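Single chain ahead, written as structure tokens, the form predicted on its own.
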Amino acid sequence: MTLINEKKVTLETEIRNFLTSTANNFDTLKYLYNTTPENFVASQTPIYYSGPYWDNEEIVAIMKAVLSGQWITSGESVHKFEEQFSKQFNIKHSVMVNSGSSANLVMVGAVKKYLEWQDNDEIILSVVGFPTTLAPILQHNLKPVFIDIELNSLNFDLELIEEKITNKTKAIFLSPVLGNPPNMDRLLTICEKYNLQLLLDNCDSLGSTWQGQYLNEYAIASSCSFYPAHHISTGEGGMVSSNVKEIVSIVRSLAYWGRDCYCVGAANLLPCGTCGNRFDRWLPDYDGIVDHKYIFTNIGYNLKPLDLQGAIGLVQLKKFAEIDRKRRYSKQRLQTILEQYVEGIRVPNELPKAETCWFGTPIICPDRESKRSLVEYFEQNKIQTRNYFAGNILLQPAYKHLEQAANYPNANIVLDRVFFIGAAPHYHEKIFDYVEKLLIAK
């Protein structure tokens, strides 16, 4: 064994010894927020709607990346994570960025440039959701065209889409509700009929499938979030994926200051770069030799992740099958309990061709008062709840100028009647038993 390898083994041993010395059992980090069977106390321990599904392996990866890695910012670990993420979710190319919101921002910008969309071209999307699906459309001078939701799944109503399509419509931006896809056959038929692209905000639906294929396989480009609440977490972080290499190249440029250089990972250390021609006459209006790393072809940002986030991501990918299975089980258990003991509520189901990796357990109440009462009861008993995000986005101060909220009657029901609790992989039988006893006593 070389001296370098011996030092790496010693470092890892020292890290593990440190972790062991600072916790009785550091593996219990897999059940964050004190929700393990060993230490969960009914009515005392908070039940958070989600959280990072980490154990000591993520902590070791962080410390190794910081103490023995060659990069602090995006480097070899991020590059490996991009490759492994693409492989795991059956997509050719991926770029990691610093958040899911940033992923949406650069994805929309890259697709607009690649397909040569013009300002004020139209993008169709649900009027209910999280603002960072809508914001990039506006930020890239495109026009959002809203679709009301249907109340079975809470997804946008596919039967309303065609009447909104014009000669300026370029794409449909799908964001499945809490991971649950709409009828993808119908949606894809509409896209094909009108020659529209499908964009996917996959931040809440990583791992969800339709007819055995991941949702991202149906889209020209997709985004993903690694925020702590999401299916896998790197603390913060996001990803853009596509089978179109040029789209991903534009995404990387936009996220890396707009530069033309496409070196990643260890290639950044090569004196000649990936292209083998790093120093050349790169500028058409300048006859001198220029370093390709300082050529800028886009007006970009700095949205790079840290390399330690890539190291965490590599560990998280190994756990994804377990996370998927446990999220599905948590939702099913909670749905059974809720529908048995809470009169009048409804929990949406997935369609027959879908397998949903649930972000949360959606609850549709019969009226405003029943929602208020149930949310209050959960929160008072330390079960965390969340709104279905913004509700009708046109009610929000930042977006109310776009259109009248009254045009979307089903969306206006959301804040009155809809909320969700978790479907987290951390949940276990003591939690399910507590929720059941709590609802029996209500």
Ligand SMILES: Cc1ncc(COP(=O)(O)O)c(C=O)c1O
The other form holds:
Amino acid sequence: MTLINEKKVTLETEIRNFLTSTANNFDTLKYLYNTTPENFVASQTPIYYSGPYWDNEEIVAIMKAVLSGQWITSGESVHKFEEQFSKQFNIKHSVMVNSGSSANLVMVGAVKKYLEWQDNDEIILSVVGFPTTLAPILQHNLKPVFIDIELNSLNFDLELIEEKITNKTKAIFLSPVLGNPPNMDRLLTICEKYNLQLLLDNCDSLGSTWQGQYLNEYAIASSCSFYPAHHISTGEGGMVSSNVKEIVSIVRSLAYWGRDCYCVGAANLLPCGTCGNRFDRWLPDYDGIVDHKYIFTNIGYNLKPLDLQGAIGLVQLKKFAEIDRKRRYSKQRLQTILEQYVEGIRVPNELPKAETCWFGTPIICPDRESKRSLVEYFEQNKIQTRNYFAGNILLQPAYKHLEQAANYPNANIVLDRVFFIGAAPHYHEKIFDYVEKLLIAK
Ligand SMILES: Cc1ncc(COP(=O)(O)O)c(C=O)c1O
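If the structure you just shared is the form predicted on its own, then what does the corresponding form predicted in complex with this ligand look like?
Every component of the complex follows; first up is the chain already shown.
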């Protein structure tokens, strides 16, 4: 035991020494992503819309995970991250996967199986959003039913939902726009009235609350992304969370080849498995002994993350409160500047019961030309901008066969008039001053 501990201390010390001795390289990493005030040169340093909020602690975690040689693929760090994530966001169970898109894919598949939804059952969602909120509905033979957006928050218009509900409607799939929730009281009332489930794509809204509760607490299941633009990042990565143990078990099975075995982390090494019955008569149509690790109860995928991603996640969770506070602050500062100096634009606000952990700072322009010129001005001056994702998704080649985009007039203004800049946690006063001067000069 002492020996192992000594070895771990030595490894960590060696990693830290290595990082210190190559400090210049790691300054570059900081420069790229953290844009520290010391490194910031107005008009030259790019202001990324987001990026991993990492420092040497994440690098130490990655190197320790790899160099300890204990796990390469999902192991103890992923397992600990799943447990810590659940605890931190007040949810009972979570499974980590390799992306937010994978999380949506297995979440929809698991809830469909658990609730025995049939092919062509209907799922309601916004017509504006990210493609892999929609894609899993189609991939699991369900039918998307689209709702147009309202122009205050850009979320789907809650007043248009009821007219789209049929006896085949099973769920409403919410994906809050850049983290900002719609009126959750109204949404939950609709769900209750029509006996619908609430599914949550929480990829952009991790940490956002409604009446003091995380949004994931209101949903039967929620997904999350750890791509670098998101609130916490593990490089790539995602999570599915639910209070329903069976849903999360199906999620794990779907992400792990469809297997029945539910050993996680170190339990994978138990001779008799977590079930205590690893070698048994598992197959009803075969009378021999079979290893539970090779029993397949679902038609699955392999969407497992690497253990080093779990190790990064554990470090990131410790920073979440700081990230949350800084994202809210960045959005507020940029909103004040934008509203003061750019005529005619609007930046959506949160509703009184919401506290939004902003993914970005949305900007609604008065017309197509003002968006074009503002985007061009920002980009030319090193401030990254982004579209609000796909815009009306029915304009996109992959989805245009589903329905006429013209049926959703508000959604059609998104490509014309909406874009966003960051609300990143690494922004600082020099950046805010620079943006302000830039907009005064426009
Ligand atoms: C709302 C939403 N859902 C899903 C995803 C997909 O996440 P990932 O890039 O981790 O696959 C994203 C990505 O940015 C997103 O914004």
